[in-house]
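The chain below stands alone, shown as structure tokens; this is the form predicted on its own.
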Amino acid sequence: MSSSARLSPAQLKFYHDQGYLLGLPPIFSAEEMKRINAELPRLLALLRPGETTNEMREWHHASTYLYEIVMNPRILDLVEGILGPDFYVWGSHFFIKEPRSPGTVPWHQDAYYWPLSPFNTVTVWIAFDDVDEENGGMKLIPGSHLGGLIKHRHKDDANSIIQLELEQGTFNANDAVQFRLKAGEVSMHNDKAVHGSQANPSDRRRAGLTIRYSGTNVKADLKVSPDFVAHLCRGVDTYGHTPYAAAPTARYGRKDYRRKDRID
């Protein structure tokens, strides 16, 4: 694969106007994705009885398998185009919908969940499988990031992967763009963009890894999330807001949070 994946001026304008990017060159080749997927069961084996893959968040802090992915230079090139030269990675989260899975991700904005300020975070979504409308691929409302945060409400639904959703009437679902990705491709979206996904009624798995990158000017409220740590990806941190962790040493490891510390 190419060692560089810089964004063009047209792509940057589209991202800032619409709040997302698709159609990016593959980050991982088919052979690379084959190796990555072959290792995934070793990570899944760390789940405890009763846990689901929704618990697999921020495990890049403890797993070189994931740390190498979130620090991949081809991904960092893309992120640098959005955030500039100084940024860190703090979050990762698997969203895995097995075949015939009823799990949904209701319409929401990422930034509503996070005790971070200012708004300067980009999410990279890596497709571990081919993803489309048939197996529950993500949808996003273009331009929805421009209106600021919208009020969310609690969603009482056992099939919902997250617990908050946007109140009805605050956006038009008919405006949504369907994301379609091949395994090894990525999408990018703004932290205030409205997005969600439906169940997977197909016979195909839909696995993806989200990675959260923030500019070094972004500060986490450590009273809300005292376990918050990050890894500096590029540049320097002249702000001193953020606690940094050492790179992991184990190939497969998990990160556990107290409930109040979880940043969805």
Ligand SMILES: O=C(O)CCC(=O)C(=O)O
The other form holds:
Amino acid sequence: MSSSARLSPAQLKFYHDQGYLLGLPPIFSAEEMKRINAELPRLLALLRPGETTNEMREWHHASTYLYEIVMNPRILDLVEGILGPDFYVWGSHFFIKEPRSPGTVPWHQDAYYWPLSPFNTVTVWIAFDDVDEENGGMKLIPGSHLGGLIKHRHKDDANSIIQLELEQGTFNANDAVQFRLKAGEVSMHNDKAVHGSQANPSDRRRAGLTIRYSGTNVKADLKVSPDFVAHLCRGVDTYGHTPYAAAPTARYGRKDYRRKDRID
Ligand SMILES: O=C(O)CCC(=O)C(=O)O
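Could the form predicted together with the named molecule be given as well, to go with the form predicted on its own?
Below is the entire complex, every chain and molecule, led by the chain shown above.
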């Protein structure tokens, strides 16, 4: 796909009011997605015995296969609409739910996890498969980003893909919007938007790559996250508080962390 699309004023208003965006033009054609999916096993092969796909975080630092996705100009055009001309990418994380798998993502706000300030981070979630209510597609509470951070608690559940969840009673799950995407399409969400996803009881895989972009004004607390490192996507960084890494050179590589306590 070659044409790029900028967000319209109506889409920007919707994002700022509701905390998410759907209905965006596809980033990758069906043909391109087929090629991208055909390569995925080469990356999965880097998982060590006992590891799950949940370990596939920030591997764009080590793999040009992923780096090309997170730096895709069509994605960056969308992000630029929200963050403005100067921003970096620091996070990527696969959320892969195999057919008939029990993994859930409990309701949470991303920003609660992150030692980043100010709040100026947008997530792009790119669908590797068609995703909907049947295979555990994401749900989000519109407008929930307009309040502050809500207290989270530890989720003690082997099926939970992440470790913290919102206290019950702090939001109304009935207000949630169901995300539906075709493979190659993206959703976008605000760092304070309440969202989560259920298990995948279907016969279809539900794979997505979540990518985190922040304005260059966003500062990571490096005492909390000493491994934090980014790639400048567009513009200039006049703030100078973000460590930047060189682009990867290998097609397939993995990022390993010194600390078990990762940022997302
Ligand atoms: O893929 C999912 O179900 C959840 C993803 C998520 O929580 C995120 O992208 O922030």
